[in-house]
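Just the one chain here, the form predicted alone, laid out as structure tokens.
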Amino acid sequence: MTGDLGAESVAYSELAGRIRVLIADGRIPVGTRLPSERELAMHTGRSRTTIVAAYQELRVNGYLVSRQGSGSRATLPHLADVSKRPGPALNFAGAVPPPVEGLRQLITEVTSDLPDITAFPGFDLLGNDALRDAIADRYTHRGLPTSPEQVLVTTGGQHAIALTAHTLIHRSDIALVESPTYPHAYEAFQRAGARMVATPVTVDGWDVPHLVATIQQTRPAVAYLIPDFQNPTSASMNPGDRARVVHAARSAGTTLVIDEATVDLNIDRPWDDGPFARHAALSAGPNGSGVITIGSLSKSIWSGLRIGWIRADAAVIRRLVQARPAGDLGTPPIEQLVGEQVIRRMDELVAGRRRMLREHRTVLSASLRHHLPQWRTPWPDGGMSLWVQLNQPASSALASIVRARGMALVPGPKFSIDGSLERFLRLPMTSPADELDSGVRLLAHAWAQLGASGPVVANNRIPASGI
């Protein structure tokens, strides 16, 4: 995993740097016992003095904890000593926007005229009737006739994904995901016991022939797709391709799990195809549409409003309700009251979010082109992030450097199921505009340092810079 080392005089720092990258990127999980100094010296063909020096550097920097009799185990600096955390961080790790304009006033209005909240059931597996009505009405208005019986309210979008995975996946079933994709989604399918296969997507869109062929050949139990402003590429699947995917999935007996958490984040895409599931509803067979749609308010409205939902055939909703008590017993009623009013006023509220994304896209893109012209910077027509292509496969190494300088950054491999995508970074457009520019300046300085140190890719996969 660490590859070949250079001259003896620099071998210890190279080895320490490469192990740091492996730990920071999760390839060596926290808590893993590393080889003893004697074992590693034997396997690398280096002196024990070199290994001792490398391990000591890792300990000093908080990546290794050694105890007499139990060996040395991987850790992370913020786990070893919270006091060593840097000051206020630039958050380029999560696409977490501020609340939309008008949300605070809406919450005040709802809570000032709060009905007797104890009248609502304490255990509510389906969700507030009024909220389910509002969600169903919105789907119907967008071209997909929907009844409240086809809607289940969840505690956020991630809960909806996890509940779907838990309900539909049996151990060793195949689950198809995009590459790159939303990391916590494939983690949910893996935790449910699925075997993962991937299909590529870029800023230019899907390789639809590959996607269709993969569905036909592997016949996955589920295929998880983000067809509108895909996370992280921000690509959108065109209507004709959606129909092809629906047909292929139905022929293979595959359930499509369509994540539409980002569907309302259109900046200037000139078309709107409506809900993906309408392509399946037009020709639904006796077994239903074969499409489960997941929605959420966290991206479009506010991440602190933990309201999500699942839209599916009524029979599927019943299965999900039966499975739900193993994870939770219902969504809090106050959030649902707010959520209903948000859904009713969605178009009005998301207008401000779109204006913010338009402005931030301009700021972030201009800053990247000015400070890092060697990177390929896309111009998405919606979504919350830029999927930037680096001119070297060193995403993990860069993330490690900037972490020490107070920036939270997720490297490209986090968005894949196989540790690939070292040449890519997701840069969210959600931070304040001034932080976007200062963050890019920090990235440019760190990238220049990384280039000066001459990073090596061990085994053509692992960036080997001394960080």
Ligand SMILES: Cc1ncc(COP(=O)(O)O)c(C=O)c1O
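Residue numbers count along the first chain shown, from 1. Rigid core (definition): largest C-alpha set, two forms, superposition within 1.5 Å. Worth saying up front: this structure is predicted, and the values here are computed from it rather than measured. Compared with the form predicted together with the ligand:
Once you line up the core between the two forms, the Cα of V402 stays within less than 2 Å of where it was. Comparing the forms between the two forms on their rigid core, the Cα displacement of E435 stays under 2 Å. In the core-superposed comparison between the two forms, the C-alpha atom of T44 has shifted by at least 2 angstroms.
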Given for the second form:
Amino acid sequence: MTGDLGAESVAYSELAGRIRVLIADGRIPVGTRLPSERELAMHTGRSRTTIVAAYQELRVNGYLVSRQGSGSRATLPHLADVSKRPGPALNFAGAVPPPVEGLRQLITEVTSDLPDITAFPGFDLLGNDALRDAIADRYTHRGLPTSPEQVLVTTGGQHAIALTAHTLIHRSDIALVESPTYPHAYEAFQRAGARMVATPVTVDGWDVPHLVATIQQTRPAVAYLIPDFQNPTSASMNPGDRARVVHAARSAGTTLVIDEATVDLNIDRPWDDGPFARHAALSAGPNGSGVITIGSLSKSIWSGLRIGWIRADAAVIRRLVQARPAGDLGTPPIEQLVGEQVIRRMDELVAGRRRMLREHRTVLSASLRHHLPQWRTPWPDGGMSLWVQLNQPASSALASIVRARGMALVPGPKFSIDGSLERFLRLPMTSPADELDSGVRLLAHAWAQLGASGPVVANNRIPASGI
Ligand SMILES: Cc1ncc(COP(=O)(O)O)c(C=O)c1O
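Next up, can you give the form predicted together with the ligand of this protein, since the form predicted alone came first?
Everything in the complex follows now, all chains and molecules, and the chain you saw is the first one.
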């Protein structure tokens, strides 16, 4: 996982940097015991002194704790002390858009004229009626008739994914995910005990014959897909392919978990097919539609508004409600009041978001094409990131180098379940426009430095069972 380490003289800081990235992006989970210095020296072919120095650097920077007798374990600096460490100067790690214009005013309006919220149930497992009505109305308006009984309000989209995974997955069931995909989703399925299989997605879309064949052959319990402006590729699945996927899933008894957290991030896609579950509703059988849809206000409105939801057949919603108390006892009422107003004014609010993404797509891709013409820069018609193809498989090495210079970046392998995709990098279009250009300049500089130290190829000298 650490790749080629280059010259012996720089190997210790290089090694420390690469391990730091692996810990920071979760590929080495916090608490994992790292190999002993002797073992790692053997695996990497480096001297023990080099490994001792790398571990020492990680300890000093708060990424490793070592205890006599129990070895060295991965940790994160903020777990030691949140307040003292400044964040990265250029944060390209998350695709976290700023709040939409008009949100602050809407929050002020809602909260200055609050109804008596203490009259609401304290523990609200289903979500408040007015918000569920608003969500149902929006689906109906978008072409998928929906009643409030088919809607469960959650505390953000991630909660919706985790609740769905824990409710649907039995240990050793198969979960099919895209590769690349949104990492916290596959982590939720893994945690629920699923065995993972993957189907490829590129900036040009899905390999639908592969997806359909994988569903037929492995008969997964669930298939988790992001068909609109997929995270991280920003690709959209065309309507004909949606119908084919629904058909294959129904024949295999697979529940489709469709994540529409990014559905409103349309910059200039010339078509809108409405909610994905429309294709299943048209042909729903006695067991219902077989589709669970996840929604969220994070990407379209603001990630601080922790409102998500699940739309499913009413019987599935009842199962989810029964399972919910094991993880959480309800979504806070004030957020739900704001959420209702946001959803009622959704079209007006997301117009500003689309303008921002359009502008940032131009700035980021122009900068990439100018400074890094050897990379393949896509031009998506929506979404929140560019899934850039590098001309060398060195995404993790690049993330490690720029991190030392104050830029946070998530390398391609974090978006795959098997640590592949070293040739890719997700660059969010959500940072401020001037930071996009500074970030690309820094990347170009670091890339030139990597290239100068010889061809960069990931190697497999360290086995997956190590680090
Ligand atoms: C595809 C996708 N689904 C769900 C989420 C989580 O959304 P929330 O912030 O509402 O928990 C994200 C956040 O990045 C996402 O990209």
